[in-house]
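In structure tokens, one chain follows: the form predicted alone.
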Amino acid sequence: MAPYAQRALRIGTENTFRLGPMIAQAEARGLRVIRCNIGEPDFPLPDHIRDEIKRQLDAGNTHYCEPQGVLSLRDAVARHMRAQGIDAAPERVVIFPGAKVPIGFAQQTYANPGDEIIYPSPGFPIYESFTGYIDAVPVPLYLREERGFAFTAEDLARLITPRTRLMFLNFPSNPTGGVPSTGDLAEIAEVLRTRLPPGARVFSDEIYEDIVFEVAHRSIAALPGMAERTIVVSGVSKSYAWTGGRVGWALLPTVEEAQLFRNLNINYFSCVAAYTQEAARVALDSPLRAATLQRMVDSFRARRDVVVDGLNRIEGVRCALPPGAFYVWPNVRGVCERLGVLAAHAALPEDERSRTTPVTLLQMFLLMRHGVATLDRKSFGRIGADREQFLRLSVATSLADLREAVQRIARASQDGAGFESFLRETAGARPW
């Protein structure tokens, strides 16, 4: 008899972390791997934030604190959101160890087994995997290339039913970098206001809110009638290159809901370290904030432009210019066809074929033979992923490495013999 509860076997993971041992394996064979897989800014933590951590440690701020989050940070978060036109108060803000935690907490709080959860696909993988974990029904909202990886209000309206309990939005988007127009956002809000069942919630994941290029970020919670049904989530990981700080926050529609999330905090981890919370307050409030963000965003824009231009020069690759985040999302179907990837996947034994997708084979070929770590389409939602041939590349690495990565992908796209030998050598030993 297996020792696990059934739900433990239903939850997925983030493939960006699963890829680590495979990168190590490639490096052990002598390859220098260029890491375009990880969603982590390659900038140091800004000095003024680091100095505040040190100051807080020296002051002995290392003990238990309020499980909802220290008031000084909740005040700063509320001010930050009010500046964006969102109705916000510190009593409705809850602090978490990262912006990922409230994703699972929201699903546990609002959805019972059998309830429906709508989420973008491709999208952050935890949306889909945690839905299965709580035995809710996943309802993917597919983002189509021909629509600029956006969705229309009509697309959304077709998916809403009386069983809908939660709707995930993520702008700017991971992995596509999509940002809706002002008109599209207003139409989406109108559908949500008029079609969502009473008590259903919108989860607006805005962790990339500061990383936008030719557009401006606007939260759906700032639109009329949306604050009372929207959970707004963000944190320090992306905007401040502080992924290890593990400070995130959520603005809840009501004080009562904030107290429910506070109680989950108590049960799961007690509280977030007070010294990091105070440093997060400095990150939000410092007069150095704007200039620090602008330097990083300008660098990401320059890298994005180089990578998209280089990818579009490769026969069989088509890549749109993303308006936000620090990823590119190229369509590599033409490369898959030329290398025989689609046929190779179709010829796999049924059990292996069901575990993988054609573009997964290309992803692993790029890693193990050409030293470029990327992520495949199924890393961002498994349901329906086998129909699409996309890769995600993070531009959060040096410009020199990104240029080299594009050159390696170009060489790989012509390496039919190498792909055939890769398949032979990995036959029967593909954990991916």
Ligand code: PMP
Second form
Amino acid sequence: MAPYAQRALRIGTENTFRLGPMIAQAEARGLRVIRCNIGEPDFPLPDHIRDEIKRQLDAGNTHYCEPQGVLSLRDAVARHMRAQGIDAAPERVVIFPGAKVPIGFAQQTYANPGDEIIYPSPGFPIYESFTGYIDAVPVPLYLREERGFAFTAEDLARLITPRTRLMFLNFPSNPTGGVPSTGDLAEIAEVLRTRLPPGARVFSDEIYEDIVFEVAHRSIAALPGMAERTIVVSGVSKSYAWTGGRVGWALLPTVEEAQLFRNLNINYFSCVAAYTQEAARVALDSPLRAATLQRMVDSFRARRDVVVDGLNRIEGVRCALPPGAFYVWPNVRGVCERLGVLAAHAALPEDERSRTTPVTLLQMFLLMRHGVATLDRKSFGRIGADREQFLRLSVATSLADLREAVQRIARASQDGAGFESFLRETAGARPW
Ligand code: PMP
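Can you give me the structure for the form predicted together with the named molecule, which would complement the form predicted alone we have just seen?
Below: every chain and molecule of the assembly, starting with the one above.
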């Protein structure tokens, strides 16, 4: 008998971290791989933040600290949220090693086995992944290309039942970059306010809050009646190009809920390193914040424009211009059709066919034969992924590499013979 509890086999994963060995394999074959799979800004940590880390280390701030998070950072987070019109107080803020952690904590805190959890699909994979771990019922809210990857209040209302306990929102969105209009956000809030069962919570993942182009970010928690049912989450990973800092935070609706999360912190990791928390406070409070962010956002905008334009010139690719985040999400069904990917997938042996999807074959062909690392649709929610042929490309790579990546994808899209030989070569050895 396997030594594992059932739940250990029911948790999913985040594919971007799984792709490393396959990139290494492609590189071992002599390819220079352009990494368009990575979800982190390619800028160095801003000097003023790095200097504060050093200062804190020199001051010996290397011991255990308050499990909820140091007060100075919780204060800064609460101020940052109040400036956006959110009713926030430091007693309701909890600090975690990254914005990812409260996703699982929220599911463990609010949902019993059999309870329903709604989340966007395509969406950050950890929302769906954790539902298996806690034996909740996953309820994907599909984002449709024809609606600009938005969803209507009606779409949402249809999914809410008396067993709904948690609803994940993520604006700007990973992977689509979507940001709702002010009107749509108000309508979504109205449905949540009036239709969610008593006690159900909204989890607003705002990790890309600062990376917006033509639009402004607005937190749903700033709308009337939302603060009392919304958990607002963000962190330092994206805004300050600081994914390795592992600092994220959540604002909880009540002090009691913040205390439950604090106790999970105690059980799992005790506390987040105090010297990084103090540097995160500097990141939020520094007068250099706005200018540093602006430089990064301007650079992402220029790269996004080049990539979207280049992709749309490839026959069989259709790519919307995302208003936020640093990803593009092209529909590559036309390329799949031209290269025979759909037919090749349909002809796979049953067990392999159900494990993989057509666009996964294209994703691996792009990586192994053309040296471009991307992520497939199923990396952003497994349920219902088979019927859609999308890839995510991160634009957090140099402009020169992005131009080269687009050229390589254009070449790959004409390389039918290469795709056939790739399939032959990998037959019986496709773990993806
Ligand atoms: N939420 C979303 C939507 C993300 O894309 C990510 C990171 N890719 C996270 C949360 C987690 O971020 P962190 O590094 O702060 O854990």
